[in-house]
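Let's start with one chain on its own, the form predicted on its own, as structure tokens.
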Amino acid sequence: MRGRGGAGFPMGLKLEFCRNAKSDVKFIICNADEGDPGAYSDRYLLEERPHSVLFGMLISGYVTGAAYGVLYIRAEYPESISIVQEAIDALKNADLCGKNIQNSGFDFEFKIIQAQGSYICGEETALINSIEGQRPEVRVRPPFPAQQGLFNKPTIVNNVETLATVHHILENGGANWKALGTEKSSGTKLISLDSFFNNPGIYEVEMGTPLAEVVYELGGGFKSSVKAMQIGGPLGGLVPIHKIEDLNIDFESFSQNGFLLGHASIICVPEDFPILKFIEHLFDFASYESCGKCFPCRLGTKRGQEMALKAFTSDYKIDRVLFDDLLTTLEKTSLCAHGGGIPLPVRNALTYFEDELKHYFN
């Protein structure tokens, strides 16, 4: 099972690094921060499958040792964090959670935090920060959480999507789960299809399904012009139209390709909006929503959007090697993947839309 978060890290791995540190206290935290514009699979899950995601906390809190499951669900979910404490109620009643959890000796308790609407707080150690009500900022790893992370002792930090998937895996089998998707893409993926799709909408695919057809067959094609779609989130991958046919939704097609699957929503850019504009609005978003910790990051995201405005509302050209030289200074040096991550649409744009861009450089 590899982590539905973005990165595809195997959750087997992470449990184990937990399981083998030394500690009287251990936790376990689902991160539903779900902060990418365009996704709301975890919305989905969190409201519609709240126990399979408190069921895959208890598993992993059984198997590393943990007693403490943190869920931090973001503010703009109201109705997840009521319907989620409803479940957590449910399960004390039933004596599924608690101390000394049906007379097994296994105690577990949860806890809802509600996040305040900073993007930063789905990056897993500025989250933790955020629960320790410090200011929420990256920190710098080693030491990881699985050794140290809430309140300095081993933590697990998962997304919602990969709690939710270990009911299947232990109901029907490791097999059964490998059987699906891809020889490294094991399992199912849900996908959050925008409004400029005629049948928009969360769906769960098989990985390695074809990109084509969960954009024609699921998702009806478009209802307008789209020259480009961004999967992943602000850090995922721009994907021109024209390469649709080249990719599969698994990490390793998306990843050959110069591609991050990401989260997996799908976010159209419409035909008749200026790619430049669309580069100056992700550093823009990028620097507001920067921790501010590392200076690449804090500084390289704002010279990017003043350059990219300059340029678009100006006879201003940007200097195409400075320009690249900001991008790998944010890729090589910056903390986390906020300031690591930008540069990668940005490069899509420059490689796929030349002829739209070239007369704004120099």
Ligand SMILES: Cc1cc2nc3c(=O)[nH]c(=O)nc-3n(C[C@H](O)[C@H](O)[C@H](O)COP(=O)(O)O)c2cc1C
Contents of the next structure:
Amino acid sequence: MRGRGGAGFPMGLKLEFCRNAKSDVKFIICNADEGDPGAYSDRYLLEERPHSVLFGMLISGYVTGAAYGVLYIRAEYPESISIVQEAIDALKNADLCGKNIQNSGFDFEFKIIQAQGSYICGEETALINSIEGQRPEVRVRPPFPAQQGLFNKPTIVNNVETLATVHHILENGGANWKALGTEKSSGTKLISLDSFFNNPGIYEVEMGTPLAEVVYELGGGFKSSVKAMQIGGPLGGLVPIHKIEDLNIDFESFSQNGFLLGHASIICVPEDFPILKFIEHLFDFASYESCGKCFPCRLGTKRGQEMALKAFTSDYKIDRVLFDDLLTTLEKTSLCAHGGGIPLPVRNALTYFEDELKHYFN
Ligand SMILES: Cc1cc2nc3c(=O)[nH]c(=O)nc-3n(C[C@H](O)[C@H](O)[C@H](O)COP(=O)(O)O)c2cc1C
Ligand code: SF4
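What would you give as the form predicted in complex with this ligand, now that the form predicted on its own is on the page?
In what comes next, the whole complex appears, and the chain from above leads the way.
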């Protein structure tokens, strides 16, 4: 099972690191910050399958020796918070959480923390700082959270969708899960389609499903003309329409083609929306949401936004060498994937929309 929060890191490995870490106190965190614009799959699971998510946390606690589970749920999802709290209360009433569960000697308590709406709070170490009541700044790794996380204790941070798969895997066996999907991307993935699709919504597809099937069969095609789709959140790639036929919904297919599956939200860019304006918006978002801890991202995202805006609103031409240098600096020297990831969609735009953009560069 590879994590569904974006990076695709194997869940079992993380659990093993935490299990091997020596400590009386350990934590399991469910990352339900779901900050990617256009992503609603975590919300769907929290509200429609809360017990699957809680079960995944409970089992993670059981195998690592953690007795505390924290659900970090964005405050913009008030229904998710109340529905999950009701599910926790139901478990408590059935003696399926709390102290000495069913006389097993295993303790596991749940607690919900309301996240307060910053994109960077979804990054696992900023999230941990936020729970501790500190500024949500990214922490330097190592140490990784599985060794030293919440209150410096071994901590697992997993995405909602990752945790929700555990029930299926335990009930049907690992081989059953492995039989779904591709060699390196097992199982299924939830996809969020935005309102540019004729059939917007959340779909569960087997890994390896052609993107064309998702767009044209499940999504029913586009309501109006679209020139690209940003897939996998603001740090995800910008997929031009002509690349749809080349991609399958799995981690490898996206990365080999220079994109990122991420959390698999799909946001459409209409035909008449200027790509430079899209780039400006990406940098603006990245700058506004930056935690500010490292220079490349704190300064670089703002400089990128300024250049794009100036070129869009005046005769100013962006120096292409300087711009490429900015992207490389962000990629190579940012402390976390926020600053490190924003160049990906910008580079995709430069590659696939060269004709539209060349007018703005010298
Ligand atoms: C800027 C930024 C924002 C992130 N936001 C989220 C988020 O909203 N939800 C999430 O599960 N992971 C998010 N992540 C990824 C987490 O840091 C972490 O990798 C993930 O929660 C691990 O869970 P997984 O292994 O189940 O995927 C974000 C990462 C970055 C760099
Ligand atoms: S890349 Fe941006 S968000 Fe990440 S640590 Fe640096 S300043 Fe913070």
